[in-house]
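Just one chain is shown here, as structure tokens, and it is the form predicted alone.
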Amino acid sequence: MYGFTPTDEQKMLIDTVVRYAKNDLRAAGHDAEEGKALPQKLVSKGWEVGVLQASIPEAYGGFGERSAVTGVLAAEELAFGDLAGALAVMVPSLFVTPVLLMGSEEQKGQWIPPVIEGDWTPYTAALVEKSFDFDPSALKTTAVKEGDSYILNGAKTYVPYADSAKAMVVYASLDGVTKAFIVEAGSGAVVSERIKLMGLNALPLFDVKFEGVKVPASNLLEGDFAPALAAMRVANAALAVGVAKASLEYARDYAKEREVFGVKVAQKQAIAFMMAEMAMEIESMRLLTWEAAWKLDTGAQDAAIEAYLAATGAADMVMMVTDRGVQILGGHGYIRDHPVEKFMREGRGFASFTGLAIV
């Protein structure tokens, strides 16, 4: 048997990221979207409400252990806040947690302690390539042994904050086998002009290339790539989440304050009906999610594939939820003034968002 009832230290944590994303981040998420840039002072307040921090042993520099089902807990509330804001927030996750996941006891000591102990940094990850068939397990990037340091050759998308990071996590095929690599600025790595996106405009994401980028053997980290992939799935999952459940409850609360023809819209029976839909689709992904989460927590054998269903399952939803927000608003909805639209630009890019988030 298991539960979700959360801990005492959960519920003060996620206590916590509700009011930061609700005060903080939704107010100001409309405007970084369209002025295409986040505020500084708003993304180091969300660090500073310490959700990595709480999921790092104090040995490396935070304050709790590894948690997957809090990561997921806070994860779905920083996204019904922004999502944007909510990448932006957790964007030194992409370094600190495959370092602690998959690195030596003394990469650890290296590199965590720096990120977690300072203020918001930037430091990041690159995954995601360019190509229609991109697979995490099969990468293009390609790294190859020479004397003491890897060679690494290819190219990668969706980075974030790629123009200012301190150091990258880099993912590429070594001997045919996914493994990761700590890139440190100025090792030679270019970086391309902001990409330009439907969604996440207020997230700064750019395109970078490796050409005979040389790094340290001792930047490997020698880890199973597995584990850090279903994070960022079970990571994926819950801000598809968020979304869908910020364009639900959005939607809902125009539909029982509007009337068309002397009638609330709420009791019109088939959006009554389509709400209820989403609700349900919107409360099934979260419980996989949570499940998903717990399995990781747990070490049990099927927990990369619960978190590919959790991913696959949500990306899905989050389409159809956030669709159906901006029908519940009918014309209004494609009004960029309601955050409908919003949500509906983001949750289409779901299905491609695996590596720019994961607990």
Contents of the next structure:
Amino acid sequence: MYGFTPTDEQKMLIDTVVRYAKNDLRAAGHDAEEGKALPQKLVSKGWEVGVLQASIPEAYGGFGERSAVTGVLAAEELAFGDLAGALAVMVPSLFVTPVLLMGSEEQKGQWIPPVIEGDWTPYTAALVEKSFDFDPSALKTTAVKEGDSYILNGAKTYVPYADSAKAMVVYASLDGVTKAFIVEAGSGAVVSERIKLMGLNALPLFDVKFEGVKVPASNLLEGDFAPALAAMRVANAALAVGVAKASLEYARDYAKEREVFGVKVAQKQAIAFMMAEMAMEIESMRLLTWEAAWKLDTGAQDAAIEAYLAATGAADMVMMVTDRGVQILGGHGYIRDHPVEKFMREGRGFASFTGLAIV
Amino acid sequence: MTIEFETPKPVENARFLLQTVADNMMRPVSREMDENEHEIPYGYVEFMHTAMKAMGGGSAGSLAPAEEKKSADPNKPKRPSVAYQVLANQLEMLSWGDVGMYLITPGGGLGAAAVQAAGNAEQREKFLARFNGEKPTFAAMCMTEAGAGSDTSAIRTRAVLDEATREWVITGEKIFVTAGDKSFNEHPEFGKGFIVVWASIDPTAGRAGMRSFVVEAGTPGVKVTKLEHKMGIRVSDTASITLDAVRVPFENILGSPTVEKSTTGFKGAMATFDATRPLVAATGIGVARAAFEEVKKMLAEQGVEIRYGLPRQKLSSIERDVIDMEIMLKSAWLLVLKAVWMADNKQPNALESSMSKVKSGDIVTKITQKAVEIMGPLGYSREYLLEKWFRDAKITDIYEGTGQINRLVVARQVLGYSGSELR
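Next up, the form predicted together with its partner chain, please; the one we just looked at was the form predicted alone.
Full assembly next; the chain just shown is listed first.
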């Protein structure tokens, strides 16, 4: 059957996420971006909502089961609150979910519970590399087997919380195939100063260099990378939908207040039609994201392709929508007192954000 | 309740069946029918009539999902209906075959839909039984006039009650009547059809005075004056019809014969559109999928493979185009599915319904335009069907409310505005 309504259980979780996103993330988003820092209390509170914990089986310290559908529902709402905050709250998933998807029983038992059972602690992942045509399936960072170890060489960027992470999942090419390795703090990886991007200024991001970093062979996650990549893509698609929705709703409320030539701006078809199209594109990409997530959950053959399509389409959609969000506010949209310019700066990033989130 | 995308069994069955029809009855004659405008593909029409009768009169053309069967065991939980979902899938598949031919599927089309939506039980019995008769039978909806398109309140056709004979006397001129010829004129191969004519019973009342009337085929005073020559969907006849003091029985009025100071009658007509817009959207998706699949097939034959999963920077321009086409196609189809799913689950779907129509109109024109462009001289050639689908596609963005009218509906919903707040 087709179905377009979350389960009662999902609804309960999402209700909590929505409250947190609106009351906490959105309220803090502007100052966090300007001050280039997220209050730790804010992030910890988001962690306590328990989205990740609910996707981890009891055996590994959680209280549920992984569901990409639940993951995308939560990711959309978190990003609706604030993208940098959403990514920060979700950072431990960058470490835990790949272990869950690609790790052995032993690895899951060893690495997941410490993250899941504690307070929010930075465990992260390094995927993105500094090249214009960065391709997660053709990495320049390499891993070479040497006795009982793998030697990692290469350079990563866009790594959240690399300076304080207890451990990170590092993606590297092993004989031309992307594989994930767990690298603990103190293994010799060199973390740069914080990097600066057009958006996501509240999120601490770093370059990380690996020059002959040695990790035990037992730190290789043997599983196939494709499902993890697909899970990153649907996460991004959902986050894009959330940012786009935030932009549309802000612009809508503004346009219904602002007077022009004796009517509200929103009463002009030129503006109203823009918003009709924004709403339509948001909804269609939301549904494509849901379907991709559902396919991941059900192990459908074309799940990876669908996730790729959702991520690609959502990245285009969020750019279009957030651009219009600024446009509808006119000059005011360009002023940082309103959030739409921030949404637009974030919107452009989605084409390059693969690996910054996973559900 | 849950979020899931498993194709329901009845949908799967319907698609399987109609795939065969599309492959065997539609595609082989698609080009020939396009080249010979208004020629009737009797083979297809006869086949569909017989097939739909065999399936219990569930007519793909009637836009009227069968009533839910009463469960024998009242304690058994009732499964929600999937009738609209099945219907949308049927129309998508037939339109994948040939959307023009789909439009001349017997069963009553929009005419029957109007009777279904606005008629009483007696009228439904009287006017709709014929579609299960021996011969394929058609019905049509006459709404548009030369001076009244999307703005239906501008309709000039008048219906006046002759108190002496208890007949309505209708006078006016209608254009763009889909299947007007097959519904009204005599064809020995077809049964006796009807047209549903929109007219005002009280011009001072505006939309509140608008009513529809069933006018039986062959009624004196009605003339099919012209069959349009169109850009696409050429196999489907689009008629101009004049009505000169046409007399129809009093009981042929659909809805109340008196005018109240409200627009409920008109709103009834508009509610019909909530049900039919996602279905029209589904036909657009069918055409878009046809073009998309053909392009992929032709490219594959030329050794061009689409490398999914690569960053845009590594893709060729053609690969980007094809991937973008697929994103448009899939996401638009999901909007349709959600809109009809809501209809099946008795949820108000004015927003989703119009959204699906806007999106489908958008993407089918873009996809078919791209398809012709990508295939170069082959795309533009009448040797292939791509150029035909390009021409067929455009109507999706026009009929059943243009893309702009539907944007207006969507915008009002998004903004919480009434018709007078956002004009």
